[in-house]
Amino acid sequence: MRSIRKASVAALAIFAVAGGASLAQDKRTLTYYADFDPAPLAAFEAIIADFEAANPDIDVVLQNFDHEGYKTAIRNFLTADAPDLANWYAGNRMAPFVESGQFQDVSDVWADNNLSEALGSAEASMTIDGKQWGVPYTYYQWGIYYNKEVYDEVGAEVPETWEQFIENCAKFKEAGIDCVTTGTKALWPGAGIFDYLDLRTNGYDFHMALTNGEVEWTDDRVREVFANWMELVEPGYITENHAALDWQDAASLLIQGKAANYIMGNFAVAVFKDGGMTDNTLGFMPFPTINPDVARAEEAPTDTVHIPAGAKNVEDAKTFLAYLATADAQTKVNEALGQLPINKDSSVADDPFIEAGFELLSTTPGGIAQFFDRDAPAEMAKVGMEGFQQFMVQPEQLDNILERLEKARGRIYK
């Protein structure tokens, strides 16, 4: 654990000139627990090094956790000692916290500074029963890579539709290419191929719905959305030995061009660039229409800030969510994290990949998930994507899959 305390340089020089006695008395003090890793911790450095010379009647006191530590950590600081600002995540991760009143609602924060409309494409992952309950400051897209040189190879087009993705898988199949490549040893891979097939086949409510625990796994339209998924499995445009690969050996694949699309978050741009792969031959497209009547919703995993209900500077701290949502500050914070700002009035890095996500998710209609782990309690999401990748090694054992599925979320949703 890493305690960082701040003080300006005018600050100390005023305090030798005039005695301080009374400006330190006059100083308010605002606690932050966070989980930053080396990178964005500097970045936060400097925004609450700006955040401090603009209110300069406080002092923002930072204590910085490992990310494991931290997990732990939030569950016992927020019944005891609870700072006055605490990071945490979007969507179905923070609703425990809100359910047990442990989070503050901070729809205030959102109404007085306009942040539907500044911070609008995550509004639905902040808000439950229709109030906000903290700040989000950045996310990622997933999508789906692919290499326009495989393209270009068997002649096909960017699709738009799920019916046109399955046309191009045929022709990738008959030129011995992947259609899609995925490395589940880990299991997490798959869960972002599910999420997509859900939320483009039932929507962003219905999937919410589902991972909180309203939704049987053998309902029809959980059926369906497998259905969907079997049009890769059984004709086999899926990598076949995917159960035994991670996530970066799949990489390798579409940078080699054995494989042409692959389901994934921006972060692994930088694996792709390090094998190789340029602006010229790795493109990026959002997942294809399924449903149209289905908004079009997005995986995009959040990072936010709130305020614990036991925080004893409430004010101040809403005073810091205001700021930390600004477009400055969310530029600034994503400059240094290679991430996305999330209000739509920031700007982003000269990078096409970064760019495209910022397009993507700041005109996204239909809402922002978090992932198949962060939005489902952690026994369920381990069940679920233990389900997911015996489904595409397994397609015939669907019934049992679901049924185990089922059998998980009446115990765990008690």
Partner chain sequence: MTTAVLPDTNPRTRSWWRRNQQSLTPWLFLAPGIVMFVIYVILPIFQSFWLSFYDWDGLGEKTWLGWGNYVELFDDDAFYTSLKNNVIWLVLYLLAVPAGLAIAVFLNQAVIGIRIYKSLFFFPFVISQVVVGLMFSWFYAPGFGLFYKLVEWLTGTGVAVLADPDLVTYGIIVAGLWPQIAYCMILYLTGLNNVSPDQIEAARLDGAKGLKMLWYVILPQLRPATFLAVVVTVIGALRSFDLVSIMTDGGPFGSSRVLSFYMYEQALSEYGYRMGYGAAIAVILFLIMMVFISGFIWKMIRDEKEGY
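Since we've got the form predicted on its own here, give me the form predicted together with its partner chain too.
Keep in mind that what follows is only the chain, not its partners or any molecules around it.
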């Protein structure tokens, strides 16, 4: 008796599921996991609405995660219950997922839509083993943001070369202003300084070789980078106590005029402007030249969308990626993000910092790096960034730091 009832309940359940599925037949579901902040989220919802209007038989279900929590969550949901689309980052950051077979090869989307040309600037950072593993939709420039009022106050000119930059620092120091500010509590802001010093001292190819583990950390060229850095550290031109500051804390020092320069990504502009800075008081300049023989290279971390290996609706996911790669979609998304589109036919927003970034990146002769913690494997990035932070606090420990990094290199890149 009981078993009959059980069986009938089960049958009913199956019927209900089947019925539900057949009802949804005229709209195919496409699940998308993402980690957007509020403004980008609104932009993406608009893009998705456009996509659904163009593809009425597809229903995109966007599940948004907290930005930091997403980095942990992705490891669980990729293996347990994969969505059809997932946000992630380009470069070495996607390598663990590609190598463990968690992301699908989407080279056909690239070939069918001629993306190698349209998204050419990001192709290298999306390619592993000669295949493309996702579609990039935005990137942003790094550089030096400075307080124009403070520059006027001490009578400093916007520098073109490293020598001029250091000369300015002496003026700022005299006026009791931090020449360079940073907040390295979360470690990564320090890597921005290292990357730029390295890109200007040794160039893009060396940066990639170093982050790929092909160069010893005790190499003379690495020491040269630290020697240039020393010109900032030794005279105390960098904000003291940066190790206890978050990057936003350091941003407020720049806003209050207690600091002059901040080596940062363009996302910081929103924080500067929230703090009361305007286009008249906030300036942007490319990192000054150190070695004129080295071709100028820049950093522009790229955000991407991927199809997990466990995706159920791969066909429609590829349709979405193709759509996201179009010039129109990228223009629209990046206008809301306040960042730069990757599709070369897109247009950029009417904003001095975005325009400066577009100008900077589209004319870069040397190459575009992602960022230290995206180009280097995660473990190396962690050890490296700790080393950079320590160098800025205890420069006399340089030899120990470099030996520690070299030891880590020997272990990590096997």
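Just so you know, these numbers come straight off a predicted model, no measurement behind them. Numbering follows the first chain given and starts at 1.
Co-membership of residue 333 and residue 362 in a rigid part between these two forms
They fall in different rigid parts.
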